[in-house]
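In structure tokens, one chain follows: the form predicted on its own.
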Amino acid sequence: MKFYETIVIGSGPAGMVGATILGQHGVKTLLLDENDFIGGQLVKQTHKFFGDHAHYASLRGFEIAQKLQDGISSNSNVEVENAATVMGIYPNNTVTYIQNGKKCKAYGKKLLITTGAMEKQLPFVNSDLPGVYGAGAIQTLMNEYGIMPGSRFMIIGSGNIGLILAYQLIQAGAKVRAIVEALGKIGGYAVHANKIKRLGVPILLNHTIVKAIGDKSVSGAVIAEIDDKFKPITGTERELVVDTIAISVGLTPLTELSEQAGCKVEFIPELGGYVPIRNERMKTTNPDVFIAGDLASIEEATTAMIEGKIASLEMVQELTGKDLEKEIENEITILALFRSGPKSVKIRSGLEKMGIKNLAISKPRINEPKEDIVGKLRAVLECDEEIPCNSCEVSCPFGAIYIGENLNSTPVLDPDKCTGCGTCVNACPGLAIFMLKEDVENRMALVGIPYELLPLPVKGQKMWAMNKNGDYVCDVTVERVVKYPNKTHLVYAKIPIEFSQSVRHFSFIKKESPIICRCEEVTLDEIENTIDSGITDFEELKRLTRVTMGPCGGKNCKLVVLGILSRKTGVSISNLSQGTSRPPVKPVEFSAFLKCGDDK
């Protein structure tokens, strides 16, 4: 039996700076992890995170995972024991593990457990079939293995898990054809839908799946509607041809250990089902266990971290008698100052019904814009949404952006003090910065756009500028490449000015012709032919193509066709017709004009 005055069971962000704090106060502390190396789920993350940089904002999680580690090594008061699966908890806070095929026992005065969470699953037809896998298990293929499961992915869950495992597959060169989010609304980050939604990966809302095809592994999918109850709508099924099904829908606490410690567990939804009850310190019912991360509630690694702390803080202040009030009441306080934007909410609720009080913290603003400045190179911020994050003002060299005590609300440029550097372009998690400078005389536009994909486009290469649904809207040439050590890089090419707020990406030139024209299928060869054949009036155009005479008329494609003609004819798009709007604006059923009568 080996002693110790602490046990950490689990190794991710929440267990390695509970360890850390507890070897940095001299408690002689044992850390204990299933997997070869510790890191948790960071060792996988390839994104940069969101919050504050006292908690390693704007890093990627393999990178916190390395600074963690750092810590932990350097700190002689730890022991950590790797690939060492504990099999339960015992009476006076006994914990038995194997290790090398052997049995061990350990014993501690207090115990931290930060086991973490497991992948809900979704039941439908073959589910069971080789290709349908957990979000999780596909990133660690991918990401710590380096295997790729397929080669033709659909996502099912548009929360932050589902987002960011379709950008990093896009990233490792993966198609993603879809995700499906039964919800009406997208359950991430807006930040995190964009950089999808511009990559042209459409979410489609309202959506589940019905089954995988296949025989001995996924061949497909059927997707359906689904109504106010959930249930698919006959009729509105459809194929899809994957081959790898990830399944997204969230995730639930592992209990287990917790419930073998004697910790009462309750059902709350809000914090992600089962969990153990425990107070504002992360003490459980029993005084000895200590719990954080998302055994606790379902967050992120930033509130796991902080959790981590009080209830390592706390133990430590129990065993030595250390008198670290002041450092827990701070770290409760930013704690609930992390909690207090609007995608916290259920957070807070779940807390409330297990009699913990949210601290008053001032809400989130959003900020008002100033006035821009047209012609000066400068930064754009598209971040709307109350998210707790302020890389992009920690990061700015000038003060130029600024969001406030709350790090819920949203940013605000100041384009008098921008100078144009880019550096928090490169700083911001979520690629929701841009920069711009318009030369409103040639009547054109220099765009810089974050860019993280292989391979890196090069000065003078010709591509396509994509808009936020990644649709095609123009040729470019890119003018210059910022190379960045972290891998986000910024892409400069010129635009005509009409496009300055909606191109969003750059894509390599495919050897297949766009479709410009969803409603009518027109593909961008058959504009461009049209116009090398002498047709250079948008009228003459729009007949013999049908472009802009489908449902929509033309309301998503016909700036995109003007841009076409501009470039090729060497005519502004300012001074080139837009046609003449004709009834009916939107799409009527002819039965409509019927029940008018003849003098209608």
Second form
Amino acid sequence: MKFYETIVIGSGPAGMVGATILGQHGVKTLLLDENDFIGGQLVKQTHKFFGDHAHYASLRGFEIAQKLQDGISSNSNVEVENAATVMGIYPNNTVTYIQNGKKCKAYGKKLLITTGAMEKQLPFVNSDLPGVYGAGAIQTLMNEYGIMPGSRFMIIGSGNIGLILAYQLIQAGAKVRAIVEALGKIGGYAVHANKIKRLGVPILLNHTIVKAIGDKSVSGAVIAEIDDKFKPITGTERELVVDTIAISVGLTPLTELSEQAGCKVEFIPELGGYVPIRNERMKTTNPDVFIAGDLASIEEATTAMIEGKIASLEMVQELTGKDLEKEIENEITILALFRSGPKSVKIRSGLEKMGIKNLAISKPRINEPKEDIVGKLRAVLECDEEIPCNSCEVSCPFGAIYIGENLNSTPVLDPDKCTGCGTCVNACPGLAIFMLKEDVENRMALVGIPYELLPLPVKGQKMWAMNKNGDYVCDVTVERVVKYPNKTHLVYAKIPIEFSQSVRHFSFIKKESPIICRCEEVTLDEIENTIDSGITDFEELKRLTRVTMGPCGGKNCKLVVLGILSRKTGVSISNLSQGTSRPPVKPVEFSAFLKCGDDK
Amino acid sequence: MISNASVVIIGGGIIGTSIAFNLAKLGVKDISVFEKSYISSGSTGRCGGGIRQQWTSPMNVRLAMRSVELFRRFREDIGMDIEYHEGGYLLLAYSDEEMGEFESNVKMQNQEGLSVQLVSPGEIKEKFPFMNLERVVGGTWCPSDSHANPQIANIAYAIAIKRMGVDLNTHTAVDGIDIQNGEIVGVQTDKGYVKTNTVINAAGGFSHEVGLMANMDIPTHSERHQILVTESINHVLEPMVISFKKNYYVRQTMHGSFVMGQSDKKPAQGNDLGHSVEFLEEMAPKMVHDFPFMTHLHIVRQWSGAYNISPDAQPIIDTAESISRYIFAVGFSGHGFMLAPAAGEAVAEMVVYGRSKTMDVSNLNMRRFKRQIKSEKNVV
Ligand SMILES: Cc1cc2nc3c(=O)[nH]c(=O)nc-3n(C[C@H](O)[C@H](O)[C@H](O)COP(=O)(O)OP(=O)(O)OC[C@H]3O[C@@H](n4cnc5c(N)ncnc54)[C@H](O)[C@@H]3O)c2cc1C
Ligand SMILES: Cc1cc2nc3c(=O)[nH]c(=O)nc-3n(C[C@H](O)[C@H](O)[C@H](O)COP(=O)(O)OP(=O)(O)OC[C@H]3O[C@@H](n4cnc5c(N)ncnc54)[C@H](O)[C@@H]3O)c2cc1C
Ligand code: SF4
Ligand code: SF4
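Could the form predicted together with the partner chain be given as well, to go with the form predicted on its own?
Up next: the whole complex, starting with the chain shown before.
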């Protein structure tokens, strides 16, 4: 049996930060992890992380893992054992693990358990078919082993993990047919959702999977709309042709080891299910055992790292008698600040159930926008949700972006100070910043779009400009490509000025003509052919092709059609007919007119 | 725009373009058409698209029957699919008196060679089980009545005439007709002057105004008719259904949407193209009553257009007496779309031969109003 002052179980961000701090304070530490390399969830993450810039935000997950690992390997007080699966914790803090097929035992005066979480399952008909995976398994295959488990995916669950998985799959060249979400709103951050919406992935709210189809493996999925009791509504079933179904309906903490260590666990759904009871300093009901990270509450890497810090500092204090009060209190404040946004309500109420108060010194705010300067090359920030992120503010070399004390506040641009350097576009993990410069006289606008897909377009490339929903807007020619070492490149192209607020992605031209009018399923080809046949009046074009005549009344496609007409005829959009608006603005049932409501 | 036209047609609606098509077919060169807005901007683009032969006046029956013949060949003759569909027309009666009138109409229509039959509520129910026939005592059924997409038909004519060399000018309004010594010498448009000795007034809702340009007081006026369209569903309703008593017409387009309308109690006069909420309030209960499946159907859009109405609600197709070569084809009320192929043919023949040949339309002349006025009854 080996003896240590502390043993850290699990080497995700929480465990790595914990081990680093323990080592830095001269505490002899053993770090155990079942995987061949340390890093936990981080190594699967190829996307840039959110969070506080001081905690590695805006770096990609595997890069964070690399940095943390460097800190650990340079510290002689920390011993790392990989491929070491902890099988049980026995009385007297005896940690038993299996390595190379052999049982090993280690004793620690204090234990830090950071085993993270596992994915929740979702039962449905044929969910045992090959081709149904957990989101994490797909990420492991794809990002760690370079294996693509399929080519056409459907994802269940619109939390951050589902959204990010969709993005990573598209980056890897796969097709994502849809994300289905049982609730009426997207679970994850809007910026993550926007990233994939503009790549054309529909997020179907109030939908669920009914069953997987296939003999030997998945060949499709039946999805349906659900009612407010989460029951599928008959008649709304639809079949999607997919070969892989990814389940991403949440994580639940891996509490077994902490239970064996005698820590009391309780069911607190807001925190992810059964979680060990602990205090503000991450100490469980067993005074020798501390926890941090997803095991304590399902959150994110930043909070896992801060918790790992708090837990390890408190452990150092108890083991060595050093006074680290100030440092600990400081980390607790940072954590409270981090959790003060609307996206952390659940965590806050879960913690309160445990008796932990959230003492944020300031509340997040929706910052007032500053007056825009049309015509100047500047950043456009599309980040309106209060999320814990401040990469843009920190990265701007000219102090042109303001968030303020609470990093959950929304960013605002000071166009006066913005030089158009593009640094923030490159740093933003939400890909929520774009560059824009209007040329009012010529009715054109230059837009710069962050681009992380392969292949990277080149100057002169003819492409399609797509809107926020991934629908075709107009043709473009790439004017400039700015490459960055962190692989978030910037692609510039000119578009008609009318589209400066809608174009948010450039897509390579596909063989199949894009659908312009979704209601009536009219393609670009049909519209162009009709114009080429001599129909150059918008109203006539509309009546012949039915474009804009569907239930949406052209809300979604009218401007795009006018753009096509403008390109073909040389008449500017503003000089083409706009038509008349007729009631109802949105379709209304006959039944609404049967009984009169409140006529005033 | 050409500077010297053999014929100038004012109005690019279904009537004007049909006339131009037939003139070009007869070999007339240098035809100019002026449309102040886009093709199908007038009543044609706003109409219900019904094609009915069951009328109370023999003239209307004949014209409509000739039109149906031409509509059947539309794709071959004009070159475009206009969603023409012979789904029939079902007219509903609610009293013995109304049924009695239907009976005598059917007799006349049969004499004209139209196949129409009287139907009992049981027979209607059998054909259209989804209808609620409360208080219906019977009806008439003409299987060869039909419907089509009027906007596409109008644009199809426009494309065809351009192909045939007609000088079609959209977004060009005629401001005046230049008459010297009782002879037409040209027309003034907002884009220039054209010399011509023949003008055809096919200005739809503006027929009276265009009449005044030649100092003619054409007895037509315009009033607003409202109409709505629903979302598309699977095809269930084959015919156009009309209830004069309840004041509605409804049909399902080939695209799956339902188009329906009524006559307002006090229709707005002139070319008022607004819309009223009362229209929806009045339509909804009767439609949901007679077609219960519509309860949860969504209304997608409402709009309106002008009926251009003569004293007997029948068209006026004639040549002016006091001015040479001023022809008018106006006052088509709620049935100008369906009559357009035959009317266009007749007018073209009047221009070329001095009188209509294929069909005698002489009793649609202006002089008839000097006698007793006998109105077309079966109108919504
Ligand atoms: C797709 C996805 C996207 C994410 N995006 C972000 C983001 O943008 N920003 C952000 O801040 N966070 C993000 N997160 C969340 C973040 O990755 C986790 O919150 C964080 O990794 C939790 O850290 P942890 O140290 O608690 O656990 P983990 O990273 O899960 O590490 C736990 C480790 O413990 C090991 N372990 C478990 N049991 C045993 C055992 N018995 N013996 C030995 N080892 C064991 C596991 O194998 C694992 O290596 C994302 C997560 C996913 C899955
Ligand atoms: C709600 C509604 C429903 C209807 N339903 C049916 C139906 O089911 N079946 C049916 O057969 N009929 C129906 N009708 C009637 C039918 O629409 C008309 O009778 C027909 O369209 C008339 O055609 P038009 O060419 O004479 O008139 P329009 O289509 O109105 O064309 C006249 C054109 O002349 C142009 N014009 C006018 N003045 C000038 C000028 N000075 N210079 C240049 N251009 C000028 C106008 O812009 C217009 O485009 C309906 C009408 C309405 C309003
Ligand atoms: S473009 Fe440059 S100057 Fe402008 S906000 Fe971004 S980083 Fe700052
Ligand atoms: S805009 Fe700023 S706050 Fe928003 S996601 Fe991007 S970097 Fe973070």
